[in-house]
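Take a look at this one chain, the form predicted alone, written out in structure tokens.
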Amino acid sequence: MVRKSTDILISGGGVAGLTAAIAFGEAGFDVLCVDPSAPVTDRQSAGADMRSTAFLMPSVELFQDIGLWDRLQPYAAALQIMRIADAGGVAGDARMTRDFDAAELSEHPFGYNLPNWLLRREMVAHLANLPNVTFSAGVSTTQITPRETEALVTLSDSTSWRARLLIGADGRDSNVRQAAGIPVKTTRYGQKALAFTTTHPIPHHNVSTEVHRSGGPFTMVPLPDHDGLPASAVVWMEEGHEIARLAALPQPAFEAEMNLRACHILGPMTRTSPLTIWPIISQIATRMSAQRIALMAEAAHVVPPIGAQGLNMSLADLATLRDLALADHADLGSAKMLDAYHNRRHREVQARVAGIDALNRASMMGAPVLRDLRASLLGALYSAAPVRKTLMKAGLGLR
């Protein structure tokens, strides 16, 4: 069997995998990135990912380093204020709001929000300009044999490869992770999330708002204007049976419930996209590396969509891997490099997964006394300036 060779083979062509392909390609490595599905890069096409991703400043800085930000910035909406609203009282009413303003600490916003389908479009276009990177859509990894000096990988197109480093960025059910024999700990909440986009008459003024009542947060994240109207991406988390009921409603009835849940903060919102539904879990791999294998993104960790942590954790994985690879090109994929990667990332990932788990459980509280306790804790955290500034520093990536 004739095997082709590459420095890095990335299994998974989602936003995290495509970013990794660009980062390592720009660093001078030969890269092959594969994904079983072709990316949907048009908003109107079936299967378009209507979710959006809020990139905090450390992720934006990574995009700047790898030459991608100039391409993304024209489509990005700034996240200047993170607003938390507690709607534990009368339905449709936010009884308490607290604003965390990035200007209190920095001249930069917390980050920027971009639609996922557009991210894929711009990343695929950028990859076309990198001659040392190949992106093969419709191709998956079928067999993996790690060895001391390389990983042997067979793909679904019957080609065989030698890679100094195999990166598993292939999602929460990662084939690469399973092939490496790395177990995961999974927590299920009985929740699902609806993601969609909206327009509304009241400008968002670059404020991202999480409305907490019960079942999970209802989050409105700024987008650039759509058809001349202010626009936001929405992630609505509820128990699974409630999500099924909401998704089955005719659009007028859905919008009536949506506006009630949004506490009318942005005025009467109109849904402008199909619904995307996905289950909410927390998941963490016991290790983030194995022989010649690094796990990143949802192959290594999954969190509920709270506080813009998910993909930002993924890009922190990538930044660490990239720094280690650049420190010594000859050491790419070695046991020393991959042990260092696991040691630098795993403890922080564990802490963030635990923190988001706690926040999600708090957001699900249904009993009035527990919702009152949640509101009291929010008020106390906001009132304590050192605590408030510590939370905002985490969002800005400051120390």
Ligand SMILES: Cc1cc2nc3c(=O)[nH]c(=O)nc-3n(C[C@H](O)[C@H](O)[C@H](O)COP(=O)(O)OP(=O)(O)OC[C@H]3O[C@@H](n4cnc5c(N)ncnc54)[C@H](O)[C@@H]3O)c2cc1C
The other form holds:
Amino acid sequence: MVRKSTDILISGGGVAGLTAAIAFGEAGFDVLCVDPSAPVTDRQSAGADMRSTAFLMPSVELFQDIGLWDRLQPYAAALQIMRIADAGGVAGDARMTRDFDAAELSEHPFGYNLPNWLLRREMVAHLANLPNVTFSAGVSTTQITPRETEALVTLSDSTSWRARLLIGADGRDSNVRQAAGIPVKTTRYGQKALAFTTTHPIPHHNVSTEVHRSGGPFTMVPLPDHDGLPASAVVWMEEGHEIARLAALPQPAFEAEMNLRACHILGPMTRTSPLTIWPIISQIATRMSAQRIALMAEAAHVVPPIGAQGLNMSLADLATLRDLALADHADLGSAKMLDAYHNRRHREVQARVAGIDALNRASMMGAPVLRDLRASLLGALYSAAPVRKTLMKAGLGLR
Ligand SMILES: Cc1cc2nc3c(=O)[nH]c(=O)nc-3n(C[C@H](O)[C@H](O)[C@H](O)COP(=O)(O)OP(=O)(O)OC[C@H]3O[C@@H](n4cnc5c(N)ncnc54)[C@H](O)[C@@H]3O)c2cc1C
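Now that the form predicted alone has been shown, please provide the structure of the form predicted together with the ligand.
Everything in the complex follows now, all chains and molecules, and the chain you saw is the first one.
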């Protein structure tokens, strides 16, 4: 059998895998990235990912480093204030709100929000300019045999490859992780999330608002204007049966419930995209690496969409891997490099997964007495300046 060679084979061309392909391509490595499906790069097409990602400043710095930010910035909405509201009392009433203003910490905003379908469009376009990177859509990894000096990988197009490093960026059911025999710990909450976009009459003024009520948070994240109107991305978390009921409503009834849940903060919102439904779990792999293999992004960790942590943690994985690879090109994929990667990332990932799990459980509290407890806890936490600043720094990925 003739095997072709590459420095790095990336299994998975989601947002994390595509960013990794660009980062390692820009760093001068030969890269092959494969994904069974072609990325949907148009918001109107079936299967478009209507989620958006709030990138915190460390992720924006990585995009700047790898030459992507100039492409993304024109479509990005700044996140200046993170507002937390508790709506656990009378329906439609935000009885307690607290603001985190990025100006308290630095001259920069917390980060920038970008639609996921647009990220894919810009990333695929950028990859076309990197001659040392090949992106093969319609191809998956099927067989993986790690060896001491390389990983042997067979693809669904029947080609066989030797890679000094195999990166598993192939999502929560990662084939690479399973082939490496790395177990995961999974927590199921019985929740799902609806993700969609809206326009509204009241400008968002770059404020991202999380409205807590039992079932989970309802989050409105600023987007650039759409058709001349202020626009926001919404993530609405509820128990699974409630999400099924909401998703089946005709648009006017859906919008009436959405506006009540949003406490009318941005005025009457209009839904401008189809609904997409996402199951909510926490999951963590017991290791981030194995022989010749690095796991990153959802292959290694999944968190509920609270506090914009998921993909930001993934880009921190990538920055760590890239820095280790750049420190010693010859050492790419060695046991030393991969142990260092695991040691630098796993403890931090464990802490963030545990923190988001606790926030999600607090947000789901249903009984009135627990809801009141949540409101007063939130109030107390966010009123104490040192606590608030520590939380803001943690949210920003700062130490
Ligand atoms: C509603 C919602 C809102 C969110 N908002 C935010 C936010 O604001 N900020 C934030 O940081 N994070 C956010 N997240 C988290 C973020 O969206 C995810 O972390 C991210 O999309 C996961 O990307 P990924 O590339 O790891 O996985 P995926 O997008 O699942 O990509 C994995 C890819 O691997 C491919 N694949 C599967 N099997 C194979 C195989 N055998 N061979 C090759 N390829 C394979 C799949 O086709 C897929 O394209 C949110 C999540 C949700 C659910």
